[in-house]
Structure formats: C-alpha cells, structure tokens
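Form predicted on its own, single chain, as structure tokens, below.
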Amino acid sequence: MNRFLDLADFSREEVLDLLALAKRLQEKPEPQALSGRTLGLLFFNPSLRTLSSCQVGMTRLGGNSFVITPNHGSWQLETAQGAVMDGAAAEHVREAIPVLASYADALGIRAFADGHDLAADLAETRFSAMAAVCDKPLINLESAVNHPCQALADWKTMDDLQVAAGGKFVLSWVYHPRALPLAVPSATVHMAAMRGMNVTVLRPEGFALPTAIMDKARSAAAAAGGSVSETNDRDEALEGAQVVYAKEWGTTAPYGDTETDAKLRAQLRDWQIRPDWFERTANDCRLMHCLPVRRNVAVADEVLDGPRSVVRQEAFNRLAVQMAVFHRMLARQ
C-alpha cells in the first residue's frame, strides 16, 4: 500500500483485510516490524487522537516519527498555488513537503478545508496539490471532505461490538456554536454504507450534506447490499437505530457564509442528543462522536457518560487502525 487517502480507493475485501491485521497487531503486537523506519507528520490544524496514535503506533511497531506543525516551531507555510509570497508565509509547501519526504520512509498530512469554496474543498484542491509533490507513502490525517483513519477506526469499533452490517446507521447532525468541516460526516456517510449499513442522515434544514458526497455515498451502499436516505424528521430517523453518530457541520446552503449559517444554527440549539433521542431506537442503540464533543452542546453528559456510549472505544481504535495503515505500508515483507 503506497497511499492511504479515501477508503473508496480500496475495495470492501481490502478493507475487512486491513481491519483484520489492526485486530491481530492489537492483541499481538509486532515491536520490530518498522524498526528503522520514520514517520513524518505535517500537521496544518490541531490534534488530540490523530496526532497521539501516529506517534505512539509508530512507538509500538518500533519505528519514529517527528512531527511538524507550520508556525510553530517552523516556518509558516504556504498552500495556494500561484501565491505571491510577501506575506507572512516563509516557505512553499512545494518545497517543503519533498524536503520533509526525504527525511522520512512515509508522510502524514493534516489540512482541513478551506471553507469557502466548496467545489474546490470537493475536489480536495489543497490536499491534491500537496500530494503531487510528495514521492513517499503517504497518509490523508484529515483532508478537505475525508478522514480514513477515523473512517476505519469507527468501521472497526462496529465490528468490536457486532453491530449487524445490515442494521439501522444514523449519522445525526448536531449543534456547535460554530461551522465545522465536512470532513467527518463526509467519511463517515461512506464508510457506513460500504460496511453495508442501511445509513439515514438526519439533519436540519440547510445542512444537508453536498450532492456529491450522499451519491459518493449511494454508490459504496449498492456494491454492498446497503442504503442511502436523508431526512430531517428526527422520528422517522431514529426508529429502530442500531447506531447514532453524532456530528456537527457547517451549512451548505450556502457554503462558507458565516451570517447565515449562524443565523441557522441560532434556532437549533435542540438538536442536542438527550436520552429521550433514544425512545425509537433499538433497545442496544449506541452513541458514536469522533471526538472532540462539546458536553451539554452536542450531546448531554448523561448520553455520553452512559452505557450507550461508545466515544472511549473509538478513539481506542484509532491506535489500532494506526499501526495497520503503518504496517501495511512500511513493513518489510
């Protein structure tokens, strides 16, 4: 495996296989497997989990890693093609990014979206650019409209606790003071329906997720035997969910205007998962964020302190998930 980038780059059995060698390396760990070898990190936005497990799946497979974070600690870097540099970026991430691919035997790339243009945070525009000039392996740690590694943190965490790949998926939008990126939804919307998940996105008004991403999403549905429906009545969504997902985004409509996505989100303060979300759902629902969660803003603290709460678990898996992207990739064979 050369790059990790979109799940949809891999086929379902190439995922159950990756998801199998994450299960093996957590109960059997391979200390020297990446003796050796060196991860480099460039991360252009914050990070708790995804940072963390890279370093420490790194650790445990017995390689290195450094991590980059522009303007601290290094110079602040560019990421517009064609910019006129006389700001207050020193450097080029087309040069950068080779120089940091040489020190490395792999590079991880964090860049959230830009958030304004959303033709060209689809087409992954910043992210792409910086991936044509990287010759190592390379890893997606959160892109404009994707995140694998959660994506296949959270696959996994279904799997752990055998929730039926036919069963009942609800990817919930809910309320944060603020727009957030797409990234997560994006990810998670197709990796529940590649699992073959019957998904339902429940969202207010002028939050539905772009075109581009459910049909992206329909199509990983029909090659495994699930489905794809959107909604913003919360009964009919919740009705006989096995999971709820939990997640805030931006609205599209329009895309990257503050004033009216604030002006929207004012008036939905009530979306904020509660116990009595889970009146409809199956008796053995569980709660899903990625993390981070704002307690009593996105989801109450009896939500996520109860024992629907599977949050701990996924991001547990996020380290296993880590070291099998690693060890795919940099193992000698």
The other form holds:
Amino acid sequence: MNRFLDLADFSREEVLDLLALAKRLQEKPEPQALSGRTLGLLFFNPSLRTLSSCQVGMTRLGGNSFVITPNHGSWQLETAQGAVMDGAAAEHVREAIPVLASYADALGIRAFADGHDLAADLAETRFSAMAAVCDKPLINLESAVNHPCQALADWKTMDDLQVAAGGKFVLSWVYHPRALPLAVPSATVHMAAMRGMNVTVLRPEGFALPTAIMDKARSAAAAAGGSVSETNDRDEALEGAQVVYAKEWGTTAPYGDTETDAKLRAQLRDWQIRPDWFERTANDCRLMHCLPVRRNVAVADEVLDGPRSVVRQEAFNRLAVQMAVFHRMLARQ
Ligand code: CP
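Given the form predicted on its own above, produce the structure of the same protein in the form predicted in complex with ligand CP.
Every chain and every other molecule in the complex is listed next, the one we just looked at coming first.
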C-alpha cells in the first residue's frame, strides 16, 4: 500500500482485511515488524489522538517517528501554488515535503480545509499538491474533506460492538461555537455507507453536506446494500437509530460565509445531545463522536458519561488502525 488517503480508494474486502490486521496487531503485537523504519509526521493543525497514536503505533511496531509542526519550532510553510513568498512563510512545501520524505520511509500529513472555496476543498487541492511532491508512502491524517484513519477506527469500533451492518446510523450535526471543517462528517457518512448501514444525516437548514459528499456516500451505500438520506426532522431521524454519531460542522449555505454561519448557529444551541434524544432510538443505541468534544455544548455530561457513549473506544481504536496502516505500508514481506 503506497497511499492511504481515502477509504473510497479501497474495496470493501481491502478495508475488511485492514480491520482484520488491526485486530490481529491488537491481540498479538509484532514489536519488530517495522524495525528501522521511520514515519515523518507533518501537522499543520493541532491534534491529540492522531499525533500520539501515530507515534505510539510506530514505537509498538519497532519503528520510530519524527514530528514537524510548522511555525512551532520549525519554519512556517507556504502551501499555495505560485505564492509570492514575501510574508511569514520561510519555506514552501514543494521543498519541505521532498526533504522530509527523503529522511523517512513514509509521511503522514494533517492539513485542514481552507474553508473558503468549496470546489477547491472538495478537490483536496492543497493536500493533492503536497501528495504530488511526496515520493514516499503517504497517509492522510485529516485533510479538507477526509479523515480516513478516524473512519477506519469508527468502523472497527462498530465491529467490536457488533453493531449490525444494516442498522440505522444517524450522523447528527451538533452545536459548536464556531464553524468546523467537513472532514469528519464527510468521512463518516461514507464509512457508514460503505459498511452497509442505513445512514440518515440529521442537520438543521443551512448545514446540508455538499452534494458531492452525499452522492459519493450514496454510491458506496448502493454497492454495500445500505442507503443514505438526510433530514432536519430530529424525531424522524432518531426513530430506531442504532448509532447516533455527533459532529459539528460549518454552514454550506454558502460555504465559508462566517457571517451567515454565526447567524444560523446562534439559533441552534439546542442541538446538544441530551438523554431525551434517545427516547425513540433502539434501546442499545450508541453515541459516537471522534473527539475532541465540548461537554454540555455538543453533548451533555449525562450522555458522555453514560453507558451509550463509546467515544473512548473510538479513540482507543485509533492506535490499532494506525498500526495496521503502517504495517501494510512498511512491513518487509
Ligand atoms: N479525532 C481526531 O482526529 O482527534 P485529534 O484531532 O485529537 O487528532
């Protein structure tokens, strides 16, 4: 495997194979598998889980890693093509990425969306430009509209909990004080569809996921025997749900319009998941969230601390799936 950028690049069988490897490595560690291998980690944005699970995952497999966080102990990096670099950035990714790749056996990059130009973000313009100058295996650690490692961990979490593949999966918008990117909701709706679930995207007006994201998920659902729908009707969405996946994201009407976003979300503080959201769901309905989560803003304490919440299992599974991805990319056969 040379690239891990999007679950959609893999067949369902290949994803199941990666999940089986994650389970195997969890149960039977291979402390020498990546001996002498180095993973370079380039983080343009903050992280708790992704950064630490990558570093620990490499260590547990006998390899090592280094971390570059531009402008925090290393040069500020320019990513725009054709930029006149007379501002703060001292170096362009066109030099920096080949240099880092030459020191490493694989690179992982986190670079969130610009959040202004929907077409550019949907096309992963910035990430693709960096991928084009990386001649080593590359892992997407969250880009403009994707977070495949999180999606793989969430799939594993549902497998571990024996959530039925054909069950009802509700991806619900939840309140946050400011607009967040589309990476996790986009990856999540696709992952659940690819797993064969009947997916409902529950979101207020003004927060519909882009058509391209919904169409991609619908194609995955059609291939896997599931479905994808969307609504702003909370009761209808939650009826019979087996999973409620909470996520915050910014307005798409229009995308990146901070003034419209602020006006819309000011009315939406009641989009906080509280115990009464589960009155119509399946009895054993689970609450998922990729973390970080704002307590009593996005999800109430009673839900996060109650038996429905599997947010910690999702985070724990980040380690197992990172190890599977590294092993598949870097283990000597
Ligand atoms: N879920 C996730 O990617 O967490 P971090 O942003 O902390 O890495």
